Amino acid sequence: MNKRIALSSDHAAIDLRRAIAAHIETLGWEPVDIGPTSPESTHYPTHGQAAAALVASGDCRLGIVLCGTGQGIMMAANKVAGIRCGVCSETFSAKMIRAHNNANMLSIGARVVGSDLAIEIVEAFLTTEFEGGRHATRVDMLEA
């Protein structure tokens, strides 16, 4: 199984982003940060795009992006076909995006949740399975 996870942010997110790859390394995944390094400020609809193109391509299987809200990123990670990012702040709706709508991306706000729950965003994210069934049906229609 692919364990690859692109990893995406802006200038604003650097550091939890990087908090977050260290993070999924120990679970066994495979972090594949694209960056931006620096602290310059950057645009976030390249970095989101850039990202979701690695999960589109089956280069990577998941996504997480990141930005000041995650609002912004995850807008320019689903223009990306056969992308589903769910912006989350907290761990239910990680879940249930992973649950529900078969979410291969998830999108985090650096200045709106703090590391250590952001951690949790994402552990609950990657530990949730699709459930098919009736949800299938829902996200074929979102494909379509």
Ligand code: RB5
Given for the second form:
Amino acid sequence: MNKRIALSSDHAAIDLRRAIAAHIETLGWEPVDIGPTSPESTHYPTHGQAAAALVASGDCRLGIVLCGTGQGIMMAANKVAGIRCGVCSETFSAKMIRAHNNANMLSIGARVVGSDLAIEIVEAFLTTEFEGGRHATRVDMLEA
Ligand code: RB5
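Hand over the structure of the form predicted in complex with this ligand; the form predicted alone is what we had up.
What follows is the whole complex; the chain from before opens it.
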């Protein structure tokens, strides 16, 4: 199984992105952290699109993106065909976007949640499988 996870953020979430990359590696995933590395102000659409392209192409199985709220970079990721990205600030939603929506990307707001909760959200996302069945019909409708 492809264990590669694309990670990107804007300037607001560099530290949290790095912490998540380090943590998921301890869980057996292969983080593909495409930056940015500089704390200078940057533009979340660029970074969201770049991570989403890695997931849409199949290079990475899943993706995790972060910005201040998680909202802007989620919107950018969802502009890429085949991407289903949700913003999560708690673990229930992180499980449900996998189980019911077959989300292939997770977005987190670094100015919204603390680092410990962010890690729990990531773990909930990565350990939940899509349930299929009636949910597959709806996901197919999203993609149509
Ligand atoms: C940057 O200041 C901020 O607007 C960005 O990180 C994000 O929150 C946008 O959705």
